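In structure tokens, the next block holds one chain alone, the form predicted alone.
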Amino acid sequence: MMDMLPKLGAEDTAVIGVNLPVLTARLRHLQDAFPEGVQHSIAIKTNPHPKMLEFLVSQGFGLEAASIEEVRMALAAGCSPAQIVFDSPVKTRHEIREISSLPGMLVNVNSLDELDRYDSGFKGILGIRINPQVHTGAPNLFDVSKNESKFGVPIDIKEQIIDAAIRYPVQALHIHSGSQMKDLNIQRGALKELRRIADTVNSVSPRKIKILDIGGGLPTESLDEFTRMEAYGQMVREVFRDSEYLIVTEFGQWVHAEGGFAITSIEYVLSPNKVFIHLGADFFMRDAYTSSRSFPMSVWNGDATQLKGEDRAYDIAGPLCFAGDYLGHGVVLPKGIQEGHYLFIDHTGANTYALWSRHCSRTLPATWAWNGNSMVKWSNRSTIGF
């Protein structure tokens, strides 16, 4: 891809990239891993670039929105309301009125109190978000199913959930067991309990619950061998065998991470091992402020040949006036890095562009997409206003 990158202008110190063949392969793998008929709604917050949303919709995928702004983005991308999931935990009455006329949109309430905000004119599908109160090994910061979570109705008041599902025009139940789930056996138990609750409601009011939204993400992974996603899909087949529920998923990071890359020019190399680049805590905000992911990196010359040779450990510093603005410490790269070289950073597709920081009012780089043959510009550089 480096040899296909258009010549950068003087102000284009970095580029955000999307690898469409990689992204497409992951989308196909996701579909193949699950039973036919599952609705996959990709989390907008993971990568909300408008062209990305249009691409996902063009491939037949739905979108999951965590805010009213993301609902609007999904609609602007051409997504049918029936393939949009709206999961904001703090929906306002005004927002509810705005989406009430959208037929078929799955709207998950975050509390039983929220159910009273929907009147007879609501044309969407109402769901209850249940906190399964399990720990699937997700990092603590992204664990949405612990006992004190702000998300969903605790499953330990199951009888109240069942009563509300019967009394209100509820047609769906939703659980979310945290991003980057590691222990699928625990998730299996949560899915079984979700089905038991749905079956109980339907035993009183036949066919009342039609949709089960099984939110929860998986860590990114290679597709070279039998994957965790395939194991999860098999588990879903087993748990919901012989049921008629429409199953909805909400994956984000697993889909996007390996389908993105970034390229930045190297501006300074200071003795003995400090490299300054033009992407830092602005693009890699989650990594700078929590814990850094291990992004594959390589160094390239201006003529698109890769720099190789004896390795050296470098500290990779970003451009912000913030002491923690490092992409990594002790990163092993070839010796001989200098001004004018480029750092290629792979697997940057998730929670990077989406979290672009306004710190130091940095300009958002242009976004390009690699389609397997050439680079296509998705957007120009953009100043992020306040």
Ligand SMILES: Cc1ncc(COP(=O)(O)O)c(C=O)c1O
Given for the second form:
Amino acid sequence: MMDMLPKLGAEDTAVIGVNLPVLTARLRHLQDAFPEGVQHSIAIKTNPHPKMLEFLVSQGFGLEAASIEEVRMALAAGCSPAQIVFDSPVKTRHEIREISSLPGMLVNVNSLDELDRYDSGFKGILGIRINPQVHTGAPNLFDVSKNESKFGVPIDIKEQIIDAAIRYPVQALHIHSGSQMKDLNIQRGALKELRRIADTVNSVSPRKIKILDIGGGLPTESLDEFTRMEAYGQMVREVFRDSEYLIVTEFGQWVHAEGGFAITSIEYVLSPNKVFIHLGADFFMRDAYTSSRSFPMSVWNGDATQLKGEDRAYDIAGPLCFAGDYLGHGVVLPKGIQEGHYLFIDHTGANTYALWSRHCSRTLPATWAWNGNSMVKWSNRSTIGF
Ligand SMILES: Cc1ncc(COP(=O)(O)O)c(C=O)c1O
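Could you switch over to the form predicted together with the ligand, since the one displayed so far is the form predicted alone?
Expanding to the full complex; the earlier chain stays at the top.
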């Protein structure tokens, strides 16, 4: 992957990379973990690069859109409306008119009030997002199922959900319990409750609920051993056994995190141990402002040979004028890092490019994709929003 270094110009201080073989293996693993016929619509917000969306669609995957802009991006990437899920919590009447003619698109309402905004011209599939009010161990900031969450209709007014699902042209129910769920047993309870509600609606109005969208929410993991994703797939198989519901998922970071990498040139190494690089709180925004993930890192010479040798602890500082702009403190890397070397940062595929910040107005680096043989340029570096 370092064979693209000679192709970089003087202004390419960093590169965003996509590892297509890794990404493809994860997509296959996801498919294999779940029963056949499950529709996987990958969360656009995790990595919205237009070429990435085209790649996911070319592999037969659907897309989950959190805004009308993301719906338009999904369509531009060639995704069929029937494989798009539209989950914005603040859909305007204007946006609803725009998507109304798209056949088969799953549109999940965030509240029962939203149901009144759809008229008989709506050609999509209407779903109700339910807040399962469970605590799966998701970090506080990403726990969308708290009692006071702004997402979905709280399950403790189940009778009203059932009543609305019967009275309105609702054909789907949806939960997304939160990102980085730790306790799958609690999620099992949420899935069972989702099925119970759907079964209750269908006992009154046969076959009314056809789709159950169970969201995303698994943290990334390596595929070396029996995976949590496989365990989750088995759980889904058990909970929805002997039912005819079409199951939809919306995974984001589990799919993308390990399928991305970044390369930055090393600009300064200041005594005793401070390394300045060209990606910071702009690319690693979530890490800088919440808590940093531990990305595997290695150091490379300009001729694409890896720097090896005795270890040393470094503080890795980003390029922004902001005191919190560190990728890590005490990061162990080989001794002898100097200007002209490159830092390779792995597993950066999720919630990085997607959250690019314009703080300090730095240029968004070019994106390159590794296809297993060579690096292919997906986009040029660009200034954004000017
Ligand atoms: C509605 C919805 N679906 C799916 C996702 C993707 O979650 P994850 O990346 O944890 O799989 C999110 C993340 O915010 C979400 O809000």
